[in-house]
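Next up: a single chain in structure tokens, the form predicted alone.
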Amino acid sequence: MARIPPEADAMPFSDKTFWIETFGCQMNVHDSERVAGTLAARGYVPVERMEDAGLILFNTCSIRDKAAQKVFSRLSQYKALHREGRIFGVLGCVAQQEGEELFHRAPHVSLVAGSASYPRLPELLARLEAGERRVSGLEPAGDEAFETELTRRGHPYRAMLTIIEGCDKQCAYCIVPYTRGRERSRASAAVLREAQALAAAGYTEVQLLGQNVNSYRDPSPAGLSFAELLAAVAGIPGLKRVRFTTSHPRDFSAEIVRVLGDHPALCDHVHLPSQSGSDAVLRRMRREYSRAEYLEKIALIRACRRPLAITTDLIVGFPGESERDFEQTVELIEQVRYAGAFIFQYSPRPHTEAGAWGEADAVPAEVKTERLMALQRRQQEIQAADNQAWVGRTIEVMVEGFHERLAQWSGRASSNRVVNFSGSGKLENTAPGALPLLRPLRPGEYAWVRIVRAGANSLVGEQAPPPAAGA
């Protein structure tokens, strides 16, 4: 390991304002909320601009090389603030991946902490406040999930709720088991208490999170399965929508589909990463299922009592991927007809099996780019065609905001499709005999929208009365 530069003179840290920039997935976004809650409990105050913060934190993602490099670019871009007395910290997956080497790559960083260290944040912060120049929390994850009451929610009406951390799968390309550790599920009682508190606070949509969310195993005597936990959360009064991500096909079951059909509060959406349509590539990826087994899971979802949108993740250019392997992935999206897909080029990651394979089976960069563009183009064509089926339907949309330039509201359907719509607002309840009052919609409210047009990435509609019962 390269030598870490000597410490500068240590001084107590007194500017208790903070700013967090988050990279990566929804798990990271929610981790930032929990970190912000811990900071607030120690008297730190959030600010709107990085330049105004005494403590600047980057909560990082290392799932792809570009995400990790972006963090170092940001650190370099703002290192001048360190000379003004600002304290920098790197949290999350890049911190765990790089370890104390990060102090060498970015000498102005004072805190390096992986996600497994978040329960120790009060202690790490106290050391920073006392004047320590370099503080690290890099211990491996233990057997218990991170529990905290100190969550500073960044969203006023949609809340995220982690139910399981880490991953026991050993996919050849994935760094998550190294950076996040083994699977640790939260006790069902703790999950339900948090969900009930969110409903009581006025949140109407909750998203259950985990690297492999359907691998959830209740560690408490209650012993709830993931499907049973889903049903319990969906039954909490006040919660109108419950989502979950990300599912692993290996652990996706008929019981989950049955619960989705039985509980209207569970959203009409399943995210089920396939990663490839080729058995040969799936074996090299160590995905633990075949194409046929994956399609059996898709058939289960399609057989649900109500239609469910299916989205996925796909990797192109995995080492050894032949032209025929790629064609099988194209055939998979044409067969499944996903409502959406996140498609990425493979990039080797440290601490992974595939990352150590070298260049022997590497797919040339220009071929990966061509395949990425071709797969994205075909997926867009599928979405554009299939979304036409929504034209003429009236659906419920959670309002997220208003586009002044377009004079349209924007929101999401239960299926997670983006919906842009025009509308006159919401009628307020008025006294008997009084004229009704119309006010603008507000983010977090729900509106019924009749779809009049559809594109590949969104639906367009007009505010409408709710459909008649049974329609």
Given for the second form:
Amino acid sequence: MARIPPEADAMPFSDKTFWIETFGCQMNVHDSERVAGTLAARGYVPVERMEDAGLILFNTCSIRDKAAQKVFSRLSQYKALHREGRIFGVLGCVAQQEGEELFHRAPHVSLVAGSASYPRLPELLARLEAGERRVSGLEPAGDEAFETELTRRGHPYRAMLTIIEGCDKQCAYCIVPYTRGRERSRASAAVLREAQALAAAGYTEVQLLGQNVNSYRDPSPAGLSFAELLAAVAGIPGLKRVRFTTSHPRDFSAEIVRVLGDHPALCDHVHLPSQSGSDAVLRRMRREYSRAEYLEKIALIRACRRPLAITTDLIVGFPGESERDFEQTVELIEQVRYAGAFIFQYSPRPHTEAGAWGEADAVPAEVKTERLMALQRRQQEIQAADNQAWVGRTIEVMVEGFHERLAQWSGRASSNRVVNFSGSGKLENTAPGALPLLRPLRPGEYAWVRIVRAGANSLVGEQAPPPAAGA
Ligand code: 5AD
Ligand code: SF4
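Give me the form predicted in complex with 5'-deoxyadenosine (5AD) now, not the form predicted alone.
In what comes next, the whole complex appears, and the chain from above leads the way.
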């Protein structure tokens, strides 16, 4: 192993401003909120621009090679700032993947920490502040989930809330079990306390997060199942929308569908990654279900007493994927008619079973690209056709922002579909005798929208009165 560069430039630092750039999934976005809270509790102040920060952190993703490479290009892009005394840190999945090797690949980095080490951040920061030049937190995950009161949420009305960390599955392509470690569920009482606090703070939407939320096992004597936890969160007054992600088909149960049917606060959406439509590929991926078993779960969801949007993740070009295997994936999306799909080209990852297979069964890059494009094209056609069914209906939208150029509001339906709409605003002062006032909508509030047009990726409508009850 190469020698660690000398610590000639070690010196205590006192510029307590910070900036975090986040890559990857929602778990990472939420981890950054927890890291930001920990920093704020130590007196650090966030700044708007990386150039103004004393402590520059990258919270990284290594799910595909491209995501991991992006981190190294960002690091070299801003190397010059290190000479001005700024401190660089790499957090998250690339940190865990590379370990202390990262200090060699990017010698201007002073902190390398994986997500299991975030509970130790105060100690790691103290060492950096004292002038230690290379500080790392790379231990494997323990048995307990990370509990902190210090989350600094970046969003004022939609909150993410972790219920389970890590993943015990062994999908042959996936680096997550390596980077995030074993499954650790949070006690149901802690989850519910946090959800209640969020409602009290004015949040109306909560997203329950985990790599595999269906594996949730309440470690406390209450022993709630995931479905029971969902029901309990959905019952908290003030929470209007509760989402959850990600579900693994193997563990997705009829009980979850029942709870979805019973609780209007649970959103009309299930994200259920299938990854492939071919049994042979599913087996080699070690997904623990067949195509037929996956379709049984889809049938359960379709039988829910209210319609639910189903979305998926798919990988094309997994080693050994034949033309016939790929066609079965195309047939799967035609059969399920997903409301949305994230489609990825297979990317070999270190520390994974498939990553060690070498080139023997590899699908050529150009074939992967062709399959990606063909599948995306077909999925867009399906979405464009199915979204037509929304035209003429009036749905509730959480307002997120305003497009100046389009002069349209933008928001999301409970199904997670993007809705752009023209809006007259909200009526205030509606008491008898008062002068009514029409004010513009505000992000975070809800509006009823009548859909007039539909594209593959969004619905377009205009603000309308709520539909009559029972309509
Ligand atoms: N290559 C391509 N896509 C991957 N995913 C996970 N690992 C890989 C990989 N090695 C995809 C899966 C997963 C999503 C988050 O990323 O579809 O569901
Ligand atoms: Fe990326 Fe997976 Fe890590 Fe999320 S858990 S940041 S998707 S590698």
